[in-house]
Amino acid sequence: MKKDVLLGDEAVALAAFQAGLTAAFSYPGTPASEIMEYLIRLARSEGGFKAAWCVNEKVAYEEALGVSFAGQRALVSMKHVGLNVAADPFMNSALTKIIGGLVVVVADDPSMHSSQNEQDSRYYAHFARIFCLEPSNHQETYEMTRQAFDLSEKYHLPVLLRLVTRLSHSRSEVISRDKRAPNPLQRGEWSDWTLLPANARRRFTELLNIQKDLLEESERSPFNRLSLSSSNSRLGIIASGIGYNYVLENINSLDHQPSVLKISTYPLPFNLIRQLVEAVEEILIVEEGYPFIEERLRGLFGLPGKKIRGKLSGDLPLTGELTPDTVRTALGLEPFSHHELKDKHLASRPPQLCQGCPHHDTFIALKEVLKDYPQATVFSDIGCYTLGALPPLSAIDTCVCMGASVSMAKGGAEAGIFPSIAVIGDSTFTHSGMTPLLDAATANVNMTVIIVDNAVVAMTGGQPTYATGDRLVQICAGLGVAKEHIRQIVPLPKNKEKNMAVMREEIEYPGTSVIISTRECIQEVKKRAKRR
């Protein structure tokens, strides 16, 4: 055994390592960059196995479906919006025979520090009806990660692992244990991973037919704890992930132990919470995300003579982290003291574009040309380049998802909308904006892309790009775009007046065009120069 202190992402990574990993695929998005970053170190390092980026994180879930059906073990790394995007062959892989162990990891962002949403994987797996294990500390993200494919191997199912913001970027000691050898190459058969209707029926079928093994698994899994109080017979406390934590921070205050059950597997474990539920007369449930377990504790009409207490009650926020301190008072002792600022009128200082960087200037010229058009739009996109929404350049007008900054455009501009304008990063253009942008050139819509290449993936860190100057003209050109009205040009303030005459050009052409703005991100060239 060895001891590491390690970031929760980096204790998935080991674990699955350890645990007999032939190949790892994952798209940089924050919480969870940090797996594969450390994943690939492991590799460099250690050998043995393959660690990877992929262009779009529905990609990397099929190559890891492609390990998993030669017999060998895989894990596929995403935050939770990350997961929308392989969706589709997420929901599938349930139906298929699992050969080779495939976890599923997903890294939720509670408080939406750098995301669009707050969504709860919990719900996926509940969709999908495949085993969740949700950890609360990090040795559990160890643990729990190694049993993943244990449990993905005995039931034929992909097994997901829900992480939170707080426990992937933080850090503790893990005890890890000795290294699996990697499972023999084998095949799955055709029957099984051939999604015909036949084989789709017959597939479903079997996976409903283990619905109560699932149950019964969360029901002996030592991840669930109850604790029955013999002094306190009013509350009963059902904390999930790291939520548990704050929980155990702030009972000792209490000046009854209440009775505590411990949730980290879904499906629910249906027997532990009825004893808990039978000697309780009122339960709060502690939960990060959203209030899964409430809800389905509460059912449509709640639990006659059971108080319950959560989220849906008002005890808990429904947005946002949860915190000892929220934990605290729904338990209902007096907050904390906290230290009070001295100045109670300290400027908020909301992110901006680094100084130097590509992205300001070429936003700059854009502006520029605009006060020509009043009715322009600029739909971007998921990137730095998202800060040109905030003053002072207050640039672009929309940001949704991955990509939809071309599909927004092409919209806008059936719709009537002149200038159209989208705005791209060269990782989000490969990962999600060439299907619109071939949609849009099909159709030779009169709308302008600009795609800001700054040649890495700089929001999650400086992961490599999978295409950046000349081949972004090459792919343009293959989906269709004249070649003539693509254009390049490189973001600098001496090029300005040049940059506002190609822009004027393809916006008023009128048909698809895209212009390519090229300059390495600052914060690369300044690493560069720190290993020189």
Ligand SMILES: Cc1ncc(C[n+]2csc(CCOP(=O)(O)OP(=O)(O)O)c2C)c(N)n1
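This one's a predicted model, so the numbers in the text were calculated from it and none came from an experiment. We call the rigid core whatever largest set of C-alpha positions still superposes within 1.5 Å between the two forms. Residue numbers count along the first chain shown, from 1. What changes on going to the form predicted together with the ligand:
Core-superposed comparison between these two forms: CA of Asn252 displaced by less than 2 Å. In the core-superposed comparison between these two forms, Gln355 has its Cα shifted by less than 2 Å.
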Second form
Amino acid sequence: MKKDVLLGDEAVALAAFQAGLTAAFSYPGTPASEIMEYLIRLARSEGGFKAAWCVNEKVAYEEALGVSFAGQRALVSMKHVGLNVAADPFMNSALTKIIGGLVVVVADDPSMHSSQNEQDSRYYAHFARIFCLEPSNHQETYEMTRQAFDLSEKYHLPVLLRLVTRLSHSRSEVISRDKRAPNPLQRGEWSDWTLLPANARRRFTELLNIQKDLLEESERSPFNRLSLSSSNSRLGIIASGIGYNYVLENINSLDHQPSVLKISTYPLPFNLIRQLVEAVEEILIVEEGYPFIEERLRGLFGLPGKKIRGKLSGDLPLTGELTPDTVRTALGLEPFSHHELKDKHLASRPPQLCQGCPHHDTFIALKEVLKDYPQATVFSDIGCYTLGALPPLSAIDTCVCMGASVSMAKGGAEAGIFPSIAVIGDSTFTHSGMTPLLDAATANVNMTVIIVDNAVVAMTGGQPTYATGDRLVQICAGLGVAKEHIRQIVPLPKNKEKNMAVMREEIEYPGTSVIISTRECIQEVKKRAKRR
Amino acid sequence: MKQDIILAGVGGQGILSIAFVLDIAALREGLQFKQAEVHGMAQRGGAVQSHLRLADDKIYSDLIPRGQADIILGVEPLETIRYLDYLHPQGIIVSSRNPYINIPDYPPLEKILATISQFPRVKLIDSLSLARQAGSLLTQNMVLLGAASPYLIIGEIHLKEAINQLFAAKGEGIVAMNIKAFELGREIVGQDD
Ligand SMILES: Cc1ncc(C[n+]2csc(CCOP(=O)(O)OP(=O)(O)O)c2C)c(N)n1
Ligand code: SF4
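Could I have the structure of this protein in the form predicted together with the ligand, to go alongside the form predicted on its own above?
Below, the chain from earlier opens the complete complex, with every other chain and molecule after it.
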């Protein structure tokens, strides 16, 4: 037994290592990145397992799946939208016969602190019909991660561990246990892993048959807790994940203690819920994310004779993360007396491109060139350069999901937009920009892709990138972009005129062109100087 | 016994270093703690804030309820006033009076300082000159931690040990400078309440 101060993310990493991990894979994304960062540090200091960043979440997932096929334990971690990218292997791996424990850690970002949406990964676990664990604190995060490996090996299914930002990025003490050895090599059977229709149908039936066992597992999970109140037959609370903390934070202020059911496992523990529902008249559901439990409890017609309160009833907000204050109000308690901020429109301080950022110079040149083209559209992507959307630059028109800049620019060009420009980072390009560029180059669509290459995954804290500079040139050439229309520039103030000329030429070229704008991220330059 | 602290500042001002020192010191003091911090997007020159909760008993929520913060520790005055709704009516504000201006619509400083000063327990610190005195403008965070330290439920010794631990890898000179900054901040507020 050892005590450490850890982020929620780090508690996952430590537990996975101690559960006898063979390999872990990930693609960066807030708030999940610290899982892999910690694992990489552990792999260096302790050894005995592999931990690696991958080119995207789908690849990371499939690499983990390969480890599981070989009978060994694997972890794959990502932010919530990463699971959209990995959804194909995720859904299909539920039909394989997992051998080595496969744990999928997904960190949701309610309130969209650093994300495009606030999707709730519990729906994915439900969709794939696999087991899902949702911890409420650091120690539980540790324990559940370890248990997730055991459950995965017991039921031969991947297990999803759902985190949220406030747990991922909160620091507290964690008590850890001894490490166990990794599994020996053992290959999966052809019939369990080759999802030809005949095998897949049999495997799907197997998955359906095992649902009752998953339900039983959930019913007796030590992480779910029902406390029925003898003094209050009116109110019962169902709280999941960190929602449970906000309930406990406030519950002592109530005159009569309500019954409380803490839920941390899915499929939903049916009998526990029934016991609570039968004991009370009114049920308040406190869950972080979408109203997943509430929707199920309501069904289409509600529960006769019972009042159900939660996000759908308006007692708690449908968007954004829960807070101790919103839960307090939902419990019918007066807010604590506090100072009301008079100036509701206090000057905000949004994140900005750093002083001297290479992206800034690319945007300054591009904006000036595009002044001459009234229809010019800059389809952009996700990374530090997305900050170019904000004034004073206001240089981009779209940002939807990783890689969409290139595909949307092709669609836009085909719909008649000229010039149709894609601006995409080096890491985002190798994540999902290469395949649409193959599409565009093959049809030689009239568009220009600008790869803003800062040689690092900057937005998420400086993880290594896969291709920079000349390697990007080779990739674009390999994808079929004409060599003379793959141009390299260095985004510096002194090169502005030169760079603008290159941009003009490539915009005027009536086919697919690529401009690779390469200069290292200032933060990386600083980090290197410090290390020296 | 419990103490809830909001840490506020701008990305790059060392908010998470203050949090780290408080976490380590709390452990040494035998306290439990939870500390929610902001990573990612908000760190690039944007507003950064951390909720830090200390107690000798179990802590549930990672976030501090509005009106319950015992201390607001602001390394920048505009960032301090962003979280005034979290302050307990008897809570104390320890804030830098030196603005960090990286936005075009930064409000008039006098107005910001006046807003802070209307609260009953306020320590406005010229952290910039104290940090300069300590040897580096980067130590403003430790000046403010020092200024807040008399009000913490963590002993001075444990705080200093934690500062040592945080900066040890960067060499003795850096440790000494940060300890100096801490002491300058602690001296300036005195022990008057
Ligand atoms: C599917 C998906 N995975 C991960 C992320 C998180 N994410 C946002 S930006 C980014 C990295 C961008 O790197 P790059 O394209 O090199 O741009 P830079 O930030 O370096 O400018 C990542 C990983 C995301 N938004 N969506
Ligand atoms: S971290 Fe790097 S890429 Fe991001 S804004 Fe700063 S300099 Fe630019």
